[in-house]
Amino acid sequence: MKILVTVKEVATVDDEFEIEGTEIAERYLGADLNEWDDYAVEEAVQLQEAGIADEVVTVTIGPEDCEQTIRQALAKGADRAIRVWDDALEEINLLDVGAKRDLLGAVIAEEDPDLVLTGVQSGDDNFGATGVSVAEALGYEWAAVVNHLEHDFEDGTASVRRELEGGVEELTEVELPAVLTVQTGINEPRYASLRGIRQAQRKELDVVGLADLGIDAAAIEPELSLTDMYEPESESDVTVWEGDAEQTATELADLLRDKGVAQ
């Protein structure tokens, strides 16, 4: 079995920051592997260690600067990586789901994996539709918000448990090839070992452009544009009582009566 995992370097922000135009000032930004993608990588590596997956390939969209972050997946056990980038992408200030679908979809079609794992969402722009969009475009079956995956794949079928609204979970099966968007908690992502980090520097990392994927730049023009950025106003109305249990319970009861919650 061949597994492809989509991964992304996401921006992290200091507690205190400043906004310049439609961007957070770079001096307040850091970078890390997207949290949900980390769980997807771990699930793929566990399948490889169980002797089910023969190869784990990661793919990302990003400039050369993101390679150090993406190599985290290689350090944790992925066999090789593919980075998609092109000068035409430099001019785009917001790569929307449609563009990601086309770029990642082209790589997946070329690699022809049995299973695609993605994080359920990204931690910076909070897009959560890329995995499902890729599946629909390729005609793959899919399951979203997966928090458990059986590792037997009997009859070419993935048996998964997915999280629904209100704490409800659904057990379902999807035929391979399939795309699963992975929720946090499906496993416990490992830390990369020192040996793994050294090995990651020697693993294959291919860079492909739009021409390599047969995609015209005009075809991935985003339908969304970033027009403004601001820090949302927050309000808090918190009452803190200090004292013993009887005293604070009495004061809480008085407040609830005043608010009309209790009589």
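Here the rigid core means the biggest group of C-alpha atoms that line up within 1.5 Å when the two forms are laid on top of each other. Positions refer to the first chain, counted from 1. Quantities reported herein were computed from a predicted structural model and do not represent experimental measurements. First, how it differs from the form predicted in complex with the partner chain.
- Taking the rigid core as fixed, one finds a CA shift for Gly185 smaller than 2 Å between the two forms.
- Positional change of Asp15 between the two forms stays under 2 Å at the C-alpha, relative to the superposed core.
- Superposed on the core, the two forms differ at Glu165: its CA moves 2 Å or more between the two forms.
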Second form
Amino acid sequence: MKILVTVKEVATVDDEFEIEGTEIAERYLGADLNEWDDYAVEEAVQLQEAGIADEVVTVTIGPEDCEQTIRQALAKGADRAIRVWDDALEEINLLDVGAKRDLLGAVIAEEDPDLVLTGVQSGDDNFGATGVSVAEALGYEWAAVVNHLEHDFEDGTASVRRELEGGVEELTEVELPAVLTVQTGINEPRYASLRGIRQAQRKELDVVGLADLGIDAAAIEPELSLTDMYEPESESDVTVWEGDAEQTATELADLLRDKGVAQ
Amino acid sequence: MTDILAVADHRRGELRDVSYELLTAGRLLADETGGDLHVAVISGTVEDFASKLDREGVDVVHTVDYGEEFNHGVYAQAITQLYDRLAPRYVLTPNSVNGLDYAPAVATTLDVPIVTDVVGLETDGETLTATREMYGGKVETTTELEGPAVVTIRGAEWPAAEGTGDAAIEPADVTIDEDALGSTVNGFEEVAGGDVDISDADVLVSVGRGIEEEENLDLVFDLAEALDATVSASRPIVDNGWLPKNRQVGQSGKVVTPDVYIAIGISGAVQHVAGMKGSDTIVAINTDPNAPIMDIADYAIVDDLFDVVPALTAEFS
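Given the form predicted alone, state the structure of the form predicted in complex with the partner chain.
Below is the whole assembly, all chains and molecules, this chain first.
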């Protein structure tokens, strides 16, 4: 079985930050492997260790800078990686679901995996829609928000649990090939070992552009444009206690006693 | 194309609250486009659901009587066929787990854009302006798109539609291709059981990612013991396996309404807030003064929990 995992490098934002136009100023940003994708990578690597997956390939849309994040996924056990980038993507301020679907879909169609694992959402733009969109476009089956995957794939189906709201899980069978969007908590993502990090440097990392994928730049022009970004107005009338930890703890203790807690 | 099509959400025989909120959002949009509000209800006891969805502002409820429970393939097929027939400007669905399991497929099939987890909407009939959050709620953004679209809306952002309407209730003329349904729902399971029921507690000491290490949970248990309170947690603590699922507060965990909720090292992601905003008094202990939890807290200490929590425990020891 071949598994393809979508891996995104997401921007992380400092507690204090400034907005410039429709972006957070560069100096307040960091970069990390998208939390949900980390679980997707781990699930794929566990399938490989169980002898079920023969190959785990990652695909990432991003500029050269994000190769460090791609190497993280390789260090955790993925076999090789594909990075999709093109100068035409440089100027786009928000890559929408349709554009991501077309870019990732072209790679997936070429790779022809049995199973695609994506994170449920990404921590920056938070669309939560790319995996299902790719599945529909390619004629794959899918399941969104999967928090458990049986590793036997009997009769060519994936038995999954989908995490619904309110502490309820849905038990579902999905025919392969399929796209599963992976929820956090499905497993415990590993830290990359030193050996894994060393090996990752030698693993294949292909870079493909739009022409390689047979995609015209106009076709992936996003239909959604980001027009404003601002800090949400706080509707809070919170009482903030000032002082050192002892002083504020005393304030809180007084409140709790007033409320009848722990007299 | 000026009409709006909203798709109701239900589970195990009950319409979910967000279905009524969709009616409000849908009516507001329909007023702006000058069109009708169509509602689709798919699978389950559709006649019963339709009569409940017939609230003020709803023009037509379309029923798709196929199967008992949610199947994303049935939803996707039914909605795309309704879309072809009704040609609505916008399809509105909940940004629920099930909404996210069919709405992107619908948008792909229809070849229209999708904008998800929307908290505000307006249109001049041509351009849709959707308000969304990014970076875990640190910023709010507006995005614009032209033409028809699929829009998933966040729960609890619009009030539920009320009153009784005079909508036409019509069985929808759609055909479901069973061979194209590649997934089967085999059942449901409640997972938030166990020996502790956090939804019964009067006082919850709730812990989040800020606690950093599993060993540090002792600080929180010590405080809970001193206060005779119960320990609950936000999602990352449960994902890490540090506490069982029955301690999780939030959209996918339990909804709690204690007298006092002390949020320790919890930033207050929307999914968490959905589970605890009904608490009587909310206290936040967090180093980040701009964390979303501060928006709903009644009292806050902006400081290191590793200093404040032991000091608070000492107050009661």
